[in-house]
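For reference, the chain that follows is the form predicted alone, supplied as structure tokens.
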Amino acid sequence: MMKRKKLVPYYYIIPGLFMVLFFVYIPVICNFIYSFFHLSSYSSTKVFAGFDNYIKLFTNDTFPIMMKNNIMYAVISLIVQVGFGTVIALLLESKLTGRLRNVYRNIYFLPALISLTAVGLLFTFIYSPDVGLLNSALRAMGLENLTQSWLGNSKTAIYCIIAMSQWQFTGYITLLMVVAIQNIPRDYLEAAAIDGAGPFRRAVNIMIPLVKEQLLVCSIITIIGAFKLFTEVYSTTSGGPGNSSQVLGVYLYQNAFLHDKMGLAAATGVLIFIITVTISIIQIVVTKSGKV
């Protein structure tokens, strides 16, 4: 009887375990296997291809462009979303914001609630060369020589998409950091204030060290998001003009559902999986959860 009672909690885990198994781990394993085959959506025939899909992926002229765009997106997001977001969070939790603190929090977080596709369409209008808000603002300031087709120019397209993402997600990271800062024991800050530490020294010497784990988690979320980038690019440029704004996520989608190269798409998925898992393992090792 006692043995049966001890097993009861494990029975409740079984449904969740099966869901994770069938919807996460088995698809990952299947995708890994498919990456070694030539596959088509219109045929059940599988032709073993060895590493051919991986060779095509790594030797494709678009591969360096995709890696550069994904890495650039990650670096800029780290600086803006995590760096600038942390500064905003520190300001929101300071006395500077006063009674309007909650209003500011909502204003910063609001863009994160909007659908990615809707944001993509919104910024397509903003970047429009003829009636777009950006070019209209430049003309109003007498800077007509700077106006251009922002998403139609191969030199500016990816930067416009990155800027759009920073506008949307900085508030989300800010909110995560605000929560972490609120969990800092007030005793530490009050003791530092009594010892004569000003707001800047309290932020640098007490707050940031005590929220470093959350800071690292936010960094990892941002980097992983950068390598899973899809909707922002697909809803604005679809990787163009040419392949100037191409990224791994869009390349995977286009090969799978537009060019019917399921094996190549699977190989791209495996590459994204390896990159994101590697970054996650680094995060676990570096953060050493539980230690401050």
Second form
Amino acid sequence: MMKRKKLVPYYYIIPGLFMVLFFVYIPVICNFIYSFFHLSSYSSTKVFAGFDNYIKLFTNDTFPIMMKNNIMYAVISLIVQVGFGTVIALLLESKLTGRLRNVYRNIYFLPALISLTAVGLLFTFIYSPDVGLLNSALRAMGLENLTQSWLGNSKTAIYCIIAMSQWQFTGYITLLMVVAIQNIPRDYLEAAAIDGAGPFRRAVNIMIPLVKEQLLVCSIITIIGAFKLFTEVYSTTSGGPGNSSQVLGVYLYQNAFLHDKMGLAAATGVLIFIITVTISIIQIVVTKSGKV
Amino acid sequence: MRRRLGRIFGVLLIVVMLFSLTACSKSNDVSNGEDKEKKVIKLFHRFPDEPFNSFIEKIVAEYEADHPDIDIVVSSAQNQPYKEKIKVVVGSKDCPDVFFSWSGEFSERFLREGLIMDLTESFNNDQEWKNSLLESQVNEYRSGDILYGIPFRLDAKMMFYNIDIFKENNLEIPKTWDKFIEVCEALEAKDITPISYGNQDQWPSSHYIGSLNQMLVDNDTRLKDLEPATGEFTDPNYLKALEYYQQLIPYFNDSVNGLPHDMARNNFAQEKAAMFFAELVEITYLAEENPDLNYGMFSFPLIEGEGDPTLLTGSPEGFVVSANTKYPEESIEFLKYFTGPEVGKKEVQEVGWFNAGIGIVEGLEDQKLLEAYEVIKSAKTMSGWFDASLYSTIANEYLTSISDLTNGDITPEEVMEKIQKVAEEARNTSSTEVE
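The structure above corresponds to the form predicted alone; please give the structure of the form predicted in complex with its partner chain next.
Full assembly next; the chain just shown is listed first.
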């Protein structure tokens, strides 16, 4: 009886293990192997390439542009989504919102529910040079000279895409932070209030330190998201004009399916994998030591 | 209570798993189950928009009615996704039997891998088939002597112009480049946008560059450079072509790179610009966007250069047969019908597209279409679409650099330097690498 009980839990793991093995680990290993070959999606022949694909990736003219764009996306997202999102969460949980608290929360969260492609299309219309909402609004306000070909200008394209993501995901981080704030034991806040701490003091000295873990998790999610960036760019500019809004994800995709360079795409995949895994490891290490 | 919940959950899980299993096997059932006696031919095309999709469905239904033993399963995808999907399925067991493929490099790489069927013999042995199609157009689907596809829709690029705007400003159709610039200048002076142009998707620029290269670059050099193994792009005329392109930039509408091609077409249809460099297949769209638009078309203005000005920019688009099809004869038979004159007549009447069938415009009254057909019919040689003729990495470099050039971010010299670099890489790798 005892023996059977010990085995039983493993039966339950098998389906999950099977799925993870076949859909996560094996593809990752295959991808790693592919990155050392020249191959295409429709051809059966593979040619060994050594580090050729990696050299091509790192010496490419667009490589610095892609890294810059991905990093810019991460930095701006950290400031806006995590920073600003936390402030909104604190405000939502304060007395200011009153009875409409739930309404506000839903309004902020709503954009996160729309599909990425739909948002991409929506913003293509907003940024459209002639009939777009943004330029029309600027013209209506008499700011004619500020109108731009937003997605058609190499200097503004990537920032327009980043702005779009901020609109979409700030509410998501806000919601995560709201949950964390709600988990703070009321006693702490009441005790602080009795000691004479105002709302601002309570937020800075009690709430934020107590949601430190969640803040860190949100930051990690945001940074990892920034390096996996794909749909937002693909559905608006596809990396253009020129290569000005190119990012790692789109570069991978275009090489795999447009230029028949699966090996180079796999190498790009490995790079993204290494970046995201490193960030995840940092997260695990820091959260372990960061117990409150 | 807890136990019961667990049991319910377990049952639910099994249901979900079973459901997903049946979902997986469903696709097989369709082809093997009820139509067991019928031969299934899978057709994959890239015209999911209306009215084109319904037209294809209708033509297929008529064929099935005449051939009770054949079942044609049609699927489709939009332009860009189509390119990706077909590349993934073409090497697999699920490859469609008859599928859309661009002529030139796009198809030829499949041909090199032995994935699409060589139709030369069947075509040459069938005099009736051979005589029913326009030879100049069919030749676009040849690689050397090998015929690998049949055109489904013919196409070429022409400069469309608004007749009313030209009349009001006493302008004549410009035959040469200098006259063309004069016309642009005159329109600009009247505050009319001379040329409507949207390059957000980057391919429209390649049609300008393609036409300019044809005029300026020696034809043998041009053809040699299109081959990945020999392409150098060192001829100074390529640089000249870019400089000619630069001359046009002031006459385009603003924010070219922020405007998709179809919006630029719409601007032309709404008379917001005097000219538009468009494909003949767009006549149908223009009629839909503004049926009252009074427009005509003229050839790309002539430039004195080393090239061949008789080349017509463009290429037909057509269908090929998979080399791994279970029913080669039936597939060819269907292809013959699908791209033949009988369908061609209906095609031009119903959706305004031509195929390579001879005599398809009989009884056609639409003057625009007749004019367009005459352009294509009288062309001796087509040049192919520039981006589709190029090796994909070179095409990509051309498109991204031209987009920067259009924004004024780089110079023509820098563009050519980049292209020569990528061409060199392509030369080095095309010998060792699987393309």
